[in-house]
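Shown next as C-alpha cells: one chain only, the form predicted alone.
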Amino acid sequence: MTKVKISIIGAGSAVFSMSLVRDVCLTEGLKDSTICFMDINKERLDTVYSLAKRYAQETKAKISFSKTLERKEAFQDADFVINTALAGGHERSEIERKVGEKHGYVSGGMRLSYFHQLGLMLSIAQDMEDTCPDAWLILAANPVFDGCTLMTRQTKIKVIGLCHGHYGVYDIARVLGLDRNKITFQAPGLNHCIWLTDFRYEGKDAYPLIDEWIETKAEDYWKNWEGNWGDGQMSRAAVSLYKMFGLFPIGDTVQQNPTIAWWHYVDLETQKRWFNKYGGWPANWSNYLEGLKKHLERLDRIYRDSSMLVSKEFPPKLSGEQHIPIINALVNDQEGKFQVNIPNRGCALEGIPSDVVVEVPGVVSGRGVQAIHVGALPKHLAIHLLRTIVTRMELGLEAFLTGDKSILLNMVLSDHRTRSYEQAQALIEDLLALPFNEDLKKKFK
C-alpha cells in the first residue's frame, strides 16, 4: 500500500471526477492517498470537492481530499496528474460548430478551440517539467493522439493517453449473444480509429461468428435496431469498414472519425443508412450535451441536499475505468494489462512512425508500461491511415507550433466537404473572428 497525491486538473467535470474518486476509495492500494482538485470555476469545484468527501465518509475510505484554483499548486508534491479538462468548455466548440455548418460544413468541420485545446495540453506537461517532473501524467482529455504526441515529443514528461473505445468489443459480444468473461481481444491502431485484430471466444478464433451474423442476421438487426442514438458499433457502417479494410472496426472508430469514411456522412439521411435512424453519434451530438447537463444538474442537487446520498448516485462498485487501476499497478507493482495511449518506441504497431502514439495492449507495473507488440495492420489500412489520421494530425501539430496560417488553409482544403478555395478561406476568417480566438487572430498571421 503506498500513499500517493492524485491531482485531476479540469476538475468541474463533475461526472468523470466522481468516477475517480470512487475507484481510489474503493481500492485498498491507495488507502490514505491525496486527492487534489484543480479548476478555474470556483463553484464548480467547489462542488466535487463537497460531493467526494461526502462520498468518502459514506464509504468509510480514508481518502484525504483538497481544492486549488491554481495549477501550479495542484502540481507542488504530485505524483500523478490526471488532465480531464476543456478547453473553453462545449461552449465555444458549439458555437464553431455552428460557424462551420454555415458555410457547409457538415458537423462543423475545423473547429480552432482545437489549438486552444493543444495548447492547455502542452502548457501543463511543461508546468509539470518545472513542478512534478517525475509525476505521471494521465491525458483523458480529447484529443488524446494529437495531445499526447505533443507533449511526448516536447516534453520529458511519462504521459500515458487514456480512452474506452475498446470497450466496443463488448457491445459485439452482447448483439452475437455471446458471455463477455469468456471473450478476449486485441484492437490496436490510433486513438478513436483502432480495428480487432483478433478476437476469441473460449480460446477459439469467433470472426466466423461476426461473419455467421453478418450473413444470416445483419439486416433484420439493421431492420428492426431501437438501441440508443449512439449506437453504431454493428452498425451498416462497421460491417462497410470490415469488408473494404478486413478488419472489424471498434468503438469511437466507428461513427467519431468522418476522416477515414466521410461517405457516412455526406448529410443527414447517408448518416441514418450508415448508422440508425436517428443519424447515429455525429448527428446527436446535441443529445450528449443535454444529457451531460442534466447530470450535472443532479449532482448539483445532491450537492445543495446534504441528506442524499451521493453513494446512490455512484454505488460502490469500480467503475470500469482503467485510470485508477493503471495508478494502482505503477505505485503497488499490480501488474496488470491494460489498453494505453504511448509512443510507438520499439515499434509495437509496425508501419507507424516510433514518435507517433498509438492505442496497443501495455503490461504496467512497478517497471513502468511496456507495450505489447502486436505487429501490423493489413497494408491498405496502414497506408489509409497514415495518409488521413496521421498527416492530418502532423499538420495540425506544425500548424500549432508554427503559426503558418497557410496550413490551416491547406487543412479545411483537404476537408471532402469543401468545394472551394474561398469556401475555406471564408471558414477560416470567420472563425478566427470570433471574440474568444482573437489570440488566434494573432498567432496565425
The other form holds:
Number of protein chains: 2
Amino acid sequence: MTKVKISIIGAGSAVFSMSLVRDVCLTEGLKDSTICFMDINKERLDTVYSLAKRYAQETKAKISFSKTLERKEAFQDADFVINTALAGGHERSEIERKVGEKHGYVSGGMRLSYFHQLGLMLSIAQDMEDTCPDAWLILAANPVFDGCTLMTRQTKIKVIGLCHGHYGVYDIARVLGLDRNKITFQAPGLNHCIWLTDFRYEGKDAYPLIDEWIETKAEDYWKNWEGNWGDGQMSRAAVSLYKMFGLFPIGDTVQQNPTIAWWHYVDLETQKRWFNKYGGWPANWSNYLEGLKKHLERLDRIYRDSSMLVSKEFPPKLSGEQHIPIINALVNDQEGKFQVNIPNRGCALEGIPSDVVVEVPGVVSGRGVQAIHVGALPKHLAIHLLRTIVTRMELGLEAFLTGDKSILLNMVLSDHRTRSYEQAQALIEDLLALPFNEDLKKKFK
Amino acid sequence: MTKVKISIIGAGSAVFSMSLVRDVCLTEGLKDSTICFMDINKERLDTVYSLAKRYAQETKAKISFSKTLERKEAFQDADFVINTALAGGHERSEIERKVGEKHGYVSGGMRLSYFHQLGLMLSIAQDMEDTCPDAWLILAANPVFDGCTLMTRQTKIKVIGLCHGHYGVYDIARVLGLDRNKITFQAPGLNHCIWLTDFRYEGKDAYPLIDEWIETKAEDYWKNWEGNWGDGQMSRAAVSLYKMFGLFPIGDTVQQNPTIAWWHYVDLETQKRWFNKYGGWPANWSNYLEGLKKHLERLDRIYRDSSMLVSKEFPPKLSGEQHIPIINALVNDQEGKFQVNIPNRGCALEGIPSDVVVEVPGVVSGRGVQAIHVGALPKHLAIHLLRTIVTRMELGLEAFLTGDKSILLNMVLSDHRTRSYEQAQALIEDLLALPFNEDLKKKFK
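Next, report the structure of the form predicted together with a further copy of the same chain; the form predicted alone has already been given.
The next block holds the full complex; its first chain is the one shown before.
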C-alpha cells in the first residue's frame, strides 16, 4: 500500500470534489492517501475542505486533507493531479453564449472561453513538468479532446482525459428493456464523438435488437416520450446518425456536438424535432447550470449547519466515476479496463493521426495505461470525423499557439450556421470586446 | 528519335485536340508520331481528324493520324493516352447546375456528373492496364484532383494530371506591371487550390511588390477595373484569401472553388463584390460555354470549306500547354520542369497524406516524373485544405466506390450553403430523377 497525494485543481467545484472524496474513502488501496484541494476561490475551497473532513470523520476513513490557493503547492509531491477547473467559471461562458445568440447562433456559437481553458490546461501541465514531472494528470474538464491533445503535444506529462459520455450505452439498454448487467460494449472515437462498434447482450450481438426497436417501436417511443430535457440517447437524431454512418452514436455525441451534425442545430424547432420536445441539451444548458447551482446551495447549507450529515448527501457507495478506480489501478496494479482519452500512439483507432487524442478502451494497471486496439471506424465516419472534429481542434490549437486572428475568423466561418463573412467578423469583435476577454484581444492580432 | 503513339480520348473536343496537334507538329522530337483520335461522337471525330490532317499537310509535318470510335483500339500500342473526355458533355452538367439553382445554390450545388466523370476516368485507366499497361495517362479533364487520386489508388497506371491554373501568376505580373519573362515562382497545392509559396522578380523576392500594390493601388484598381468576366486573379477575394492564409492564391483557386471559401459564393451580389462586377467565373460559366461553342462552330466552318487554311486558325507557334512538352521530355529525355498533379509519394508537399494527388513542380525527363520537394504550406492553410478539399474528395471517392447514398447526403450537407437536411435530400432526389442519371439512381442505395 503506497501513500499517494491526489491534488484536485478547481476543487471548489464541490459536487465533483465530494464525489472523488467519497470514492477515495471507499477504496481500500487508497486509504492512507492525502487529498489536496486547490482553488482560487477561498470561500469555496474552505467549503469543500470542511465537508471532506467531516465526511471522512463520519465514515471513519483515514484520508488526510490539505487545501491551498497556490497551484505549485498542490503540485509539490503530488502523484496525481485531477484538473476539473473551468477558467472564468460558467458565467463567462453563458455571457458568450448570449453574444452568440445575438449574432444568430442558436444555443451559442464560438466561445473564447475555449482559449482560456486551453491556456489554463497547458499552464497546469507545464507547472507539473517543473514540480511533479512524474505525476499523472487526469483531465476532468472540457474540452477533453482539444485539451489532452494540446498537453500531450506540448509537454511530457502523462495525461488521461475522462468523460462519462460512454455511459449513454446504458440508456440504450434501458430503452430496449435489457438488463444493463448483461450487456458488453465498445464505443471508441474522439471525446464527445464516440460510436458503438460492438454491442452484446448475454454474449450475443445486440445490434439486431436496436434495429428491431427502430423498425417496430421507435415511432411510438418518440410519440409518447416523457423523459427529461437531457434525454436524447434514443432520439431521432441518434437514429439518423446511425443510419448515416452505420454505427450508433453514444452519449454527448448525439446532442452536444453541433460540429458533427449542424443540421440538427439550425433553430429551436429543429432541435425539438431531432432531440426531444424540450430541444435537448443544446436548448437547456441553463437548466443544467440551475441544477448545479441548487446542488451547490445545498452543500453550502450542510457546510453551515454542522449538525447535518455530509454522508447523507453522499451515501457511501462508489460514484461510478472512473477517476479513483483508475488511480487505484495505477497505484496498486489492480488491472482494469476503462474508457480513456489518450494519444493515438500505435494507432489504436486506425485512420486517426497518431498525435491526436482518441477515446478508446484502455487497460490500466501498474504498467500504466495501454490502449486496446479497436481497429478502424467505417470509412465514411472516419472521413467525417477528420473533416469536422479533428480539423476544428487543429484550427483551435493553432489559433491558441499562434495568436493568429485570421484563424479565429476561419473557425467561425467553419461553423456551418454562419451565413456571411461579416457575421463572423462581427461575432468575433463582440466577443473580444467583453471585459474578461481583454487578454485575448491583445493576443489575437 | 522514337516513334510514339499518342491517343486522345474525347478528341471531339476539337479546340483542345487541335492545340495538341499543333504542338506535336512543332516538336522536332515527336515528328514521326502517330496521333490517334478517339471519341464516341462520329461527326466530331471526323471533323477533328480531317482538320488535323489538313493542318499537318499545310505545315508539312510528317505526323500520322488515325481515328476510332473504340477505346481499346486507341489503347493498342499507345505510349501516351490523353484523357480530355467529359462524360455526358457540358449539357448535362448545365442541367444539373440549374437543378442546384432551383434548390437555392447560386451557380449550382452538387453535380452527379462528377460520378460519371470518375467512372469514365477509372474505366479508362483500367482498360489501359489490360491493353497498354506501360503507357502514360495524361488527365486533361476535370476533376483532376479527385480523378488522379482515384486512378492512382485503384490502378498501376502512371498518371499525370495537368491544368493551366498556375498561369494565373502571369496575371499578377501584368497587374503589377512586371515583365513576365523576369519572374520565377512556385505555386504548389491541390489542383484548383494552389498557393504562391515563392515569387521572385529578377531573382529578388517579389512578395513585397504585391504587398505594396495592395497597400497603395488595390482600391483604385478595383474601382476602375475594366476586365472581362473571368478576370479575378487580383480581386478582393484573392487579397482576402492572401490575408487569411498568408500566401497568394493562384488561378482557379480564387474563384472556381466554393469549397475553400463558401463566403464568396453566397449569392450573386456577394460574388460581384468579391470577384468582379460580373460576378466572376461562377456567375459566367455559360459565357465560357458560349465561347467554346462559337469556337467549335468556326472550326466546323473551316472543316466544311476546304479552301480555308486550318493553320490560319492555329498559327504555327507553341500553345503554351504542357502536354506535348511533357511527352517530349519523357520520350527524348529532354529534362524540363512542369507543374504536375501526381501522388504525394515522398511527401513533396508536407502535411498532405501520401496517397493524395498534389499539384507540385516536377522534373520530367527520361527518368519519368520526379516531384520537387516544396516543403509545407502554412499550418493554418494546410489544416484548411485538409478540412475542405481533401475530405470532400475522400467523401466523393468513397461514395463512388461504395454506392452508399448516405455519403451523397453528407456531401450535400457539407456544402456550406445548404440550410437544412430536407433541402439536401430534395436536391439529391431531383438530381437522381434526371433521365441521364438513371444508372446513378440504381447505384446509390
